Structures are given as structure tokens and as C-alpha cells.
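Given next, in C-alpha cells, is a single chain: the form predicted alone.
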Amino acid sequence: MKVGIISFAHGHANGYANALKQIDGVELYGIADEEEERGRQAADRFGSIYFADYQDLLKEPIDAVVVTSENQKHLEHVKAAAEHGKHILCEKPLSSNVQDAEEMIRVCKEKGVILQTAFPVRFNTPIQHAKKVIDSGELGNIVAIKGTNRGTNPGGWFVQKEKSGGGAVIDHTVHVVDIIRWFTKAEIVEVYAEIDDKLSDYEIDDTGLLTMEFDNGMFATLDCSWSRNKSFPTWGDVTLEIVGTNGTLSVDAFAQKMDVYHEDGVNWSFWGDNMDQGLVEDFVQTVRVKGRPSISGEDGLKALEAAMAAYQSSERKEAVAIKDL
């Protein structure tokens, strides 16, 4: 199987490229990037061919592409890949706005290609164990979930709203919303959020607190802020406290680590899961068997809707129903 990557704008492109190189029978055929220096360096690093124009890559005999461009460009790149009959793994958030995400899903269905959303946290062992506990019924009915996905402000195009669609809220809400939906099979009906830019000099949201109500009566809260400073020993976290009628379960997706104490402070030494590897292997297998993606474009859309509702809620200072987006 031959796979291409469109753009190394997103840092996750490196992880996905590494993952592709580890899979038997898969060739990272080409890397397209409009920034020549970045693209050529990536192609040299991963032993691939550089393409200045992604359209030229799509004309090559490849089976699939990984789209890791800026959020605002996802629609353009996904539509082009679908037009060429290439299956697609698209970085999260699926797009910078709901309308573009809906169009991506429509085009991929029309062209008969796979569209999978890149939510690697599903392939984390603690998260998978938590799902097994929930599925077993041991916790009883899930009534509430408290989540965090706090991180470091990545800068660059992430803080340019015209390219990203927003800041911390669109960047981090989608991961945890996807996990909650996966755990509970419940859908969000309403979002209330308070959002601000408290922590940096950029004019973009870096703090956000969301409360979400679901169609099964459950509610969830989420801190999705870029609240980790440069001296913090980890880039971020994904934690969930799941409250059921029979018990409470706490899960930390990144607890597979050692804290190393030295004269410069605490160093985070991670030894655990390679979630990117799990995600990419899952996508490759789906393409091989022409199956249904485990994380669909619709899953990406549902997570994006929560973030978009949060922005509207913060602006209006009231709860926003998903159906009103």
C-alpha cells in the first residue's frame, strides 16, 4: 500500500509518518507541502518523495493520504483527495467550521472513499480499559463526567484564527468529546461555555470551561485550556472522572510515565502507548479491507459541533443547543 501525506503544518504529521514507516507492506510514497523547506526536510527525514503541489501527489499511484494541514485547509485537501479516489485520514478538528466538515463528509460518501478522523486517544490503553469497565456495566448508569485536556499554547498558525478556526477550545475540546461519545454512545444536546484569552499575548482563546448536557440525561464538564506554561514538565493531559450510580472511575491517559527529579526541575519521562501508531495501523487496515472507519467523519463532525456551540455560548452568555448551530 502506498500512502502520501499532505502538509507537515501540524506537528502530528511526524508521528503519523513514523507510524507508516513501521507498518509492513506500507510505503510512505510522497510528502506534499507548499512550504518547500519544511516539505523537503520531511521527505529527506522519512525517505520519501517531495511534491511542491499536493495535486501532483494525488495523481500518483497512491491508495490513501493523511491530511495534516492547517484546519482551514482540510476541506480543500480532503475534497481533492476524494476526487482522485484516495482514502483519507484527516487530522482533528475535522475542519475549522461545521459547514466545511459536512461538505467533506458529503464528498467522501459521493466518491466512495473512506474518511477517518484522527482521534488517537482511542488507542490509549488506560482509555481502552476505562471503556471496558463502562461497557461491563460495573459503574451502573453514567450520570456525570469531568474531563480535562490542558496543554501548552503551540503558537504558529494555531493562534491565527483565519487558519485554525479558534484557539484552545477548538484544538482540545474535540479529543475529550470524542472519548465521551465513544464511552457512553450519548449525544450532546446543549453546551454552555466560558471562554477567554487570559494566559498569552495572542488575541485568541487560551482558556475554556464547558458544561455539556447529553440526550441520556448525563452531563459533562471540560477544561480545555492551554494552561501549561513552558516550564511545566508535560505538554498537556487527558483525564476523565466518570461518575456512575454504582461507582466512580478516574482515568489519566498519560500516566504511563516516570517523573525524573533533577537540578533543573521535574522531567516527564514517557514509556507508554504510541497512540499515533495505533491510529495509523487502524486506518491502514480499514483501507486494506475497504471497511467502515472506526472513527468516522461523522465522529469528527460531532466533536467539532461541541466546540462551535461552545464559542457561540461564550459570545451569547447563554447555553446553545446543538440543533441550532
Contents of the next structure:
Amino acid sequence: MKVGIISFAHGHANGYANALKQIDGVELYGIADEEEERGRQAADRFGSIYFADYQDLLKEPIDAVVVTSENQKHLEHVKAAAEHGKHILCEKPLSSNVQDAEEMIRVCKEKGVILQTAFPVRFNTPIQHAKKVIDSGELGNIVAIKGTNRGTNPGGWFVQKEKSGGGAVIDHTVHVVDIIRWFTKAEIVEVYAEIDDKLSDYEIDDTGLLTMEFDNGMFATLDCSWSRNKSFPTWGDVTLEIVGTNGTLSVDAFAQKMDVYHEDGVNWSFWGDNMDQGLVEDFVQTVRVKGRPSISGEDGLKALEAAMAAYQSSERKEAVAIKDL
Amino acid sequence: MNALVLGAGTMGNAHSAAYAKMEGVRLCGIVDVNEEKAKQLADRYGTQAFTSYQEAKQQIAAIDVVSVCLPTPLHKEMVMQVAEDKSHIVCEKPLARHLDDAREMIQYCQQQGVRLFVGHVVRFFPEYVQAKQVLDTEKIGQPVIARTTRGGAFPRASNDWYANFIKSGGVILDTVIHDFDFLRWCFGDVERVYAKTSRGRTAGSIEYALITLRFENGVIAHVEGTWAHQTFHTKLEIAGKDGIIQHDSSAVNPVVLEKKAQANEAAGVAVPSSPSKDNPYFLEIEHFIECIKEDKEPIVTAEDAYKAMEIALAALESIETRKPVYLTHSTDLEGVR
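Okay, that one was the form predicted alone. Can I see the form predicted together with its partner chain too?
Then the entire complex follows, led off by the chain already shown.
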């Protein structure tokens, strides 16, 4: 199988490229990037061919592409890939806005190509273990969930709204919303959010606290802030506190780490399983069998809707119903 | 100084232990309707047991200060009685179940010229005191987002009164009111509150509540209150523009005892403890006594206790209305029962 990557704008491209290289029978055929230096360096690093124009990459005999461009460019890249009949693994958030995400889903359906949203956290081993515990029914009915997906301000295009569609809220809401939907099979009906931009000097949201109501009667909150500073020992976290009628389950997806002390202070060195590998292997397998993606475009859209509802809520200072988006 | 303790439950124990240890104070009696409980506690600290405040009053010549460690719905009646008798009062939190009652209590104590202190003891927990100190040094810069956690198992007490929301106000009014007070101490007044709770969504003895506060200075805070876990724990995090403060009680275990399993046990139980010379209840009550003796303003006033109640009751209103509740319209909050 031959796979291409469109853009290394998102740092996750490196993880996905590494993962592709590990899979037998998969060739990282080419890397397209409008930023020549970044693209050429990536191509050299992963022993791949550089394409200045992604259209040229799409004309090659590849089966699938990974789209890791800026959020705003996902539509253009996904559409083009679908037109060429390539299956697509698209970085989260699916898009910078709901309309584009809906169009991406429609086009891929029309062209009969797989559109998978890249939510690697579903392949984090502790998260998968937590899913098994929940599925076993041991917790009873789930009443509430407290989630965090905090991080470090990534800077660059992430803080340019015209390229990203938003800051911390769009960047970090989608992972945990996807996990909650996956764990509970419940859908969000209403979102309330407090959002602010005072953690950094950039004029984009970097602080977000969402409260969500679900159609099964449970509620959840999510802290999606870029509130980890430079001296924090790691990039951020994904945590879930799940409260059921028969008990509670605490999940810290990246707790498998050791402390490394050196001149610059302490760093957490993660030794758990590589979730990117699971995500990419799953996508490759789906393409091989022409199956249904485990994480669909619709899943990407649902998570994006929560972020968009949060922005609206913060603006209107009231809870926003998903159906009114 | 003669100190009388009303209530021989968990808090009555803590107050009694503090008075018994304090110099210049004599623990003159314990009152509890449950005679046996009163006697047990009185025996432990070598004082007298009574089954009513009236009885204690008749037998003790001069009561200078009374600790009210009773279920919340009994606070008002006892505070009013004690104030009438012109003794100073240390009342456990929350000051009352309803704001109008709290206001009446504060006003009557003022009128009677007695001091009214409220047990917002978190202001005396060294880790919280230190968090406030670090915040005040501006080491973490402008604070932006705070997170707190408090709770453990569903509380069990006389007549299971905690389980009665009409009486206790649940985990929001009873437990995380500590965090509301602490956060107000750090960030000033709250502008609006949005909250959710498990109460009413599920049967059984659990309550789990998540509250979002927006302060007038812009800080956003997330408050977790739980009576759905097994072990008591607290957490605090404040993220500022230049740094982060973090505390997690479950990670503070300077002394851990693990005993060999007995023949009939599967495994021994580990008992962690975090000892200090003086516990926060002692420090709190010592401070209140000092405020009486030296006629000083306390670190936490009855007015602060009222404001913390306002936040808690706004959270309860938000749960009902499913809307953010603004504290500037605090008079509307009286309706939340």
C-alpha cells in the first residue's frame, strides 16, 4: 500500500509518518508541503519523495493520504484527495468550521472514499482499558464525567484564527468529547462555556471550560486550556474522572512516565504504548479491507460541533443547544 | 475563658480537641441530645456532658464562647439563643441553609454585641494558606484558571441529615462551600455561576457536582464536589500567566503504615497520615479566640461566610434554571430552597 502525507504544518504528521514506516507492506510514497524547506526535510527524514504541489502527489498511484495541514485547509485537501479517489486520514479537528466539515463528509461519501478522523487518544492503551471497564458495566450507570485536555500553547498557525478557526477550545475540545461519546454512546445536547485569552499575549482563546448535557441524562465538564507553561514537566494531559452509580473510574492517559531531572529542571518521560501507531495501523487496515472507519467523519463533526457550541455559548453567555448551531 | 461545644459529631470532636489543648481556654462542657455520645466526648477531654444547651447554661456560671457543631438546619436557632445569652459564637459552615437566615444571624449577633465566627477552616490549612501566599507574591503572574476538588464518601451522620437536601443543601452548600470561600479569598467576588449535579438524576447515596465560576477579575474556576468517591481528598490548581500552583492531598503521604495481613484478611490496610503539630481546626479556633481577646478582625468574617453561601446558592439556582446565575442579583437567590 502506498500512502502520502499532505503537509507537515501539524506536528502530528511526524508521529503518523513514523507509524507508517513501522507497518509491513506500507510505503510512505510522498510528502507534499507548500513550505518547501519543511517538506524536503520531512521527505529526507522519512526516506520519501517531496512534492511541492499536493495535486501532483494525488496524481501518483497512492491508495491513501494523511492530511495534516492547517485546520482551515482540510476542506481543500480532503476534497482534492477524494476527487482523486484516495482514502483519507484527516487530522483533528476535522475542520475549522462545521460547514466545511459537513462538505468533507459529503464529498467523501459521494466519491466512495474512506474519511477517518485522527483521534489517536482512542488508541491510548489506558483509555482502551477504561473503555473495557465501562463496557463491563462495573461502574453502573454513568452519571457524570470530568475531563481535562490541557496543553502548552503551540504558537505558529494554531494562534492565527484564519488558519486554525480558533485556539485552545477548537484544538483541545475534540479529543475528550470524542472519548466521552465513544465511552458512553451518548450525544451532547447542550454546551455552556467560559472562554478567555489571558494565559498568553496572543489574541486567541487559550482558556476554556465547557459544561455539557448529554441525551442520556449525564453531564460532563472539560478543561481544554493551554494552561501548561514552559516549565511544566510535560506537554499536557488527557484525564477523565468517570462517576457511575456503582463507583468511580479515574483515567490519566499519560501517567505512564518517569521523572527525568537535569539542568533545565524535571521532565516527564512517557514510556507507555504509542497511540499514533494504533491509529495509523487501524486506518491502514480499514483501507486494506475497504471497511468502515472506526472513527468516522461524522465522529469528527460531532466533536467539532461541541467546540463551536462552546464559542457561541461564551459569546452569548448562555447554554447553547447543539440543534440550534 | 469557658468554651462550650454543641454537638458531639465529627466537628464537635475537632472543636473539643482544640479547646482542650488551648492555653487560656477551659472546655467547660459538651452538649448532645445523644447522651452517650456527649459523655464519651466529655470523658475523653475531662469535661461535663449535657443533653441540652439549657442544662449546660444552668450549670456553668459563665460561658464565654460556644461552638455550634450541629447539623446546618439547627444553626440558626442555636446561634440566636447563644447570642441572646451574650456568649461569642463559633459556628460550623455553612452558616445557614438560607441567606435570609444567615443575614438575620449576623445582624442579631451584631445587635447583641457578640462575635460570630464561621468555620471556614480551609483558610487555616497550611497548603491552602501557602497557595494564597505564593499567589500574592505574583510568582505565577496574573491568575487565569483555577481548579479545585473536595470530597470523598457520602457523609453519614445523625438521622442521615446530609442525605436530606432540604436540610443540608447537598455537597455544594455543605462541602465545596470551603472552596468557594477559598477562591473568593484569592480572587475576590464572583460575577456568575454555572453548575450541574447528579442529584435528581440518579437514586442512591451519591452526589457529584461540577461548578464553573467566573470572577469579577476575570478568573475562571472549576469546582468539583464529590460524595461519590471512597476516600476524602482535596486538590487545588491555579494556572497563571507565568506559572502554576498544584496541590493534591492524595499525593501527600509523609507517613504510611502498612500492617501485615491478619489470618482472616486478604491483605493489610495501608494507613497514610500527614501529621502537623497543630491541626487546622486548632489554628482556626485559636485565631478566633485571639480575635475575641484582642478585639481583632478575623481572617474569615461572618460576611465572608455569607458571600460563600451566596455562591453556593447561586450554583443551586443554576442547576434548577440551567442558566448562569449572576451574583449581582443576589436578592433573587432567597427563592432557592
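Rigid core (definition): largest C-alpha set, two forms, superposition within 1.5 Å. These numbers come from a predicted model, not from an experiment. Shifts are known only where both forms have a C-alpha. Numbering follows the first chain given and starts at 1.
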Once the core is lined up, would you list the consecutive runs of at least three residues whose Cα atoms each shift 2 Å or more between the two forms?
260-265
